[in-house]
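First, one chain by itself in structure tokens, the form predicted alone.
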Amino acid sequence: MVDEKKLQDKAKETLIRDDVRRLIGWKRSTYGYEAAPAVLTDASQADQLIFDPTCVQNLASFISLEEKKPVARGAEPDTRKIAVMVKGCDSRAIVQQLVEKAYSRDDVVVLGIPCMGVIDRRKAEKLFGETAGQVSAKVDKEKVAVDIEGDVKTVDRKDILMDKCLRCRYPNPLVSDFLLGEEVEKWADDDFADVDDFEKMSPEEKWKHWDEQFSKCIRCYSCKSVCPMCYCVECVVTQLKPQWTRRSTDISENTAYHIQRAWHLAGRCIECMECQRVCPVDIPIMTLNRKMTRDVKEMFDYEPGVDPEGEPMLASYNPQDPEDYIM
């Protein structure tokens, strides 16, 4: 587990640096099973910071979504760094953003946190019900102890952690300037059993499944807004000239929207599950993304977000490619 005092001390040390303008971390939320993101600008705020299994959000999303305000005439742009706290899966987003040149390595200070898993809010609500109280949690190799306003309940890890944690290959940050804790062992290798189960379905069964799921979509764009890899200044799904996807929420347009996102994330999705976590109608979005992830791995031997010195899959090529598919 991470020592929160050391975490807060490192945050203070980072925030007083002249070359850092803000730090993004987690703080205890006022209610519920998830901590809240915290954007700090002063070292005196560092005592708010925490890390435990309620720290679910992928804070790497905040780096590329930062608003770029116009610089006043005669003023210089603020080029100071952003500091961000990341878990292992979050760090993959930073690696992939760096690979895609979303920003440079000199623009960020990465505070890495080894992670043994985070709580799935929906699983917790099924186990304990919804809560309006503050929640904290501790995790070890077998159990998670959930403290709901002083009432501690202990459950098996597999019953309450997010699915991504149960198959996490990278619990330790792949890129960091400071590591805030001892490295931990990975839970298990990912055998893509969920993708295997989906692929066993017939085409008719698959269409019935997605017809039911996409019909629920209200096109709130939460999945797009929270995704650390959806940082385009103008997204193709919201363009008006030309308009590739209409705003109506019928099954045709919803299907087009979700397939466009899946294709856009091919070779880029780092499997943080933020899209599925925030979906208000519980669409299993990661089924599409993980199908693409496995295909990319098998066909191109490429895994996004693991090599800071790598290249984007669709921006690289092999001169020895025989190109048999070209007539």
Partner chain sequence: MGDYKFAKDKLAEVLSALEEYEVFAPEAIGDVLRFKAVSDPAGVNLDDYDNTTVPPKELMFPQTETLFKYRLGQTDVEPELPDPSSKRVVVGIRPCDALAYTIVDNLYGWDFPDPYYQKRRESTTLVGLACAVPCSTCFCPSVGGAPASEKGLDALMFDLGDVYYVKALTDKGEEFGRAAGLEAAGDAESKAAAKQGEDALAKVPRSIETTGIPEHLPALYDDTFWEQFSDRCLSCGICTFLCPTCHCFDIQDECESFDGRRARMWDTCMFAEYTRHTSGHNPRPTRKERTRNRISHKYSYFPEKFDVIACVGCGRCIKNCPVNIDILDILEKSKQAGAKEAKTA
The other form holds:
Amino acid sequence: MVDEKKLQDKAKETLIRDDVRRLIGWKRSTYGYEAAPAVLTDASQADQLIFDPTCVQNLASFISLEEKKPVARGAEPDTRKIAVMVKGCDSRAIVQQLVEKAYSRDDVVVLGIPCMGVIDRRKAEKLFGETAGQVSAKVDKEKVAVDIEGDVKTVDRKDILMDKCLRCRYPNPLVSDFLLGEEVEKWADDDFADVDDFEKMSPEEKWKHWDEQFSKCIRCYSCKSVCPMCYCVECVVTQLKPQWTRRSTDISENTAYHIQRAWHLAGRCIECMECQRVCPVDIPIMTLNRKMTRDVKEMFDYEPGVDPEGEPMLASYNPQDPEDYIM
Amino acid sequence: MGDYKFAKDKLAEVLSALEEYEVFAPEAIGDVLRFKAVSDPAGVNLDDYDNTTVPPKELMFPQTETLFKYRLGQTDVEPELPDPSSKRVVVGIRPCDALAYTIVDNLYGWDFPDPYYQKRRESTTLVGLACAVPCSTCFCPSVGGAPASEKGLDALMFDLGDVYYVKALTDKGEEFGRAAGLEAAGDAESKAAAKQGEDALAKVPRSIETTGIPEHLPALYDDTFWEQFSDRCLSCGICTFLCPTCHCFDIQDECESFDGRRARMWDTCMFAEYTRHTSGHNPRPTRKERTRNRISHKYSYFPEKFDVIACVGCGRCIKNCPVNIDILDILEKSKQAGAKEAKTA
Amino acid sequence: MTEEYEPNIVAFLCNWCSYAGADLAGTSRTHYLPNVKIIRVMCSGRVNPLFIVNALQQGADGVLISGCHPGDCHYLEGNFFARRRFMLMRKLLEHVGVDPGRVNMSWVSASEGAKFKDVVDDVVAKAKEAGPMDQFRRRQINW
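Could you drop in the structure for the form predicted together with its partner chain? We only have the form predicted alone so far.
Okay, now the whole complex, with that chain kicking things off.
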């Protein structure tokens, strides 16, 4: 576990640095099973920072969310760094952003946190019901202890952790300037059994499933807004000229949107599962992303967000790539 | 107005009796609820339902709605107005969502009476279902509602264990009671319902004192106050699309080779495109301005114009926000910031 | 009388090989099926996978992307990128429930007029088997 005092001290130390503009961490939310991201600019605010299994958000998303305001004539642009706290899975987003040259390594200070898993809000609400109170939690190798305003409940890890944590292969940050806390041992592996199961369905069954799911979509674009890899200045789905996807919501446009979204993450998705977590209408978005991840690994032996020196998957090729269906 | 009741297990029969109406009720796909036209009355379940994920505002202004169609070479257009003679009834709408209609009515009947919205409103009977247990993020009493509020409803149902007590509130509600063939209720039910309403009111978990907020929000217009919230905003449309009072729309033309339609669709001030000009200039360039606009529109601009806060306390924006942007937290903190601002000014 | 179903195929052909191959098929008076509607692009690597989704939305029942043989690309490596892309895109569409026979890719050089005919025959046969694409076609605006 991470010592919160140590974490806050490190945050203070980082914020005091002249070359750091802001620090992104987590703080206790006003209510419920999920913490809130905290964007700090001053060392005096560092006391509110926390890290526990409620810290589910991938903060790597927030690096690119900050708008670049025009700089006044004669003024120098603010080139100071952004400090960001990352869990193991989140760190892969940073690696992949670096691979894609979204920014350079010198632009960020990465405070890595070894993580033992985070809570799935939906699972927690099923177990303990909704709460208007504040929640904190602790996790060890077997159990998660959830503290709802002093009322502590202990459950098995698999009943409450996010699915991604149950198959987590990178609990320790892959990139970091400072590591807060001891490295933890890897406890799981990923066999993509869910993808295999889905593939057993016939095309008709698959479409029936997606027809129902995509029909629910209200196109709030939270899945793309929260995605750490969706950092395009102008997204193709909101572009008007040419307008690839119409704004109207029907099964045609919704499907096109979701195919586009999944496609743009092929070989880039680092499986932080944020898209699925934020979806207000519970569309199993990760099903598409995981299919891509699995196939990219199988066909091109590529894994995104692991090697900072690597190349983006679709911007590289191997002359021996498979081409079994090409006539 | 009459008081009615029917046994809970007769719900399907009651809904089937409403032959002249198109019936809408909450339908679940997984854990997500949404109002849909009922195809199978036996499948309607009003037990253990907090509220729908997507608010029933879509029944009055659908997310995508054709305004009219046109064709190349033709000079006139074909408007697609809803048929006002078709009768619709929404069963199980929560009092907060019904209250939202009364707020949005102001806007759609203001400088230009919107025929699409108004025709749907006129032809729809709203049969509410009082909340016995409020959700974890509700604060309806703070903004003029209540778990058993009657505002905007034509009839209000109470879940009294094994019977539904139905209180007709308007002529439309009375007509619904007759059409459904409900039996008259007695004093016992009406008392139990009143008690339930009071109990539920006491259980509403959150609250805010709104006095003064509309007045002091404008003072914070240029304040850095907003950044503490907007810095973590994702600029997604969850809060606004799921808000029962958010009513902004975009109008787009969709054309095929010779035919086209002009359609309007929900839009949200949380998207950067919402205010972007053709020139590329954006008067709300960052999330700060957009967050400020959402809160200020509900709690300052709308009350200024129509004398009512455009929020019904349903708690959807709080509950569904992925980054815990909590409107009550913002309003509470705005009071302190507003007071400070007033002092320095 | 029931008319036989004739699928619409949109073909994206690269300027340097496949388009010339199709041209050769024409000038050699090879009869290839008229279901195929050809769009000439400079390279198979120029074909954005969103073109495929959009074509399926707008009424195509099948799509063909064709370029130079690997190693022969006019731009040296455009078709290698295209190959990766469409291998994946096909898998994605398959996962959504689109019949895999609707997305096709081929290598046709400028001298392979006969091969172009075979490819088109094959693509049309597969699209016929899959039937009309109605899963996420745009709703027609009817008067």
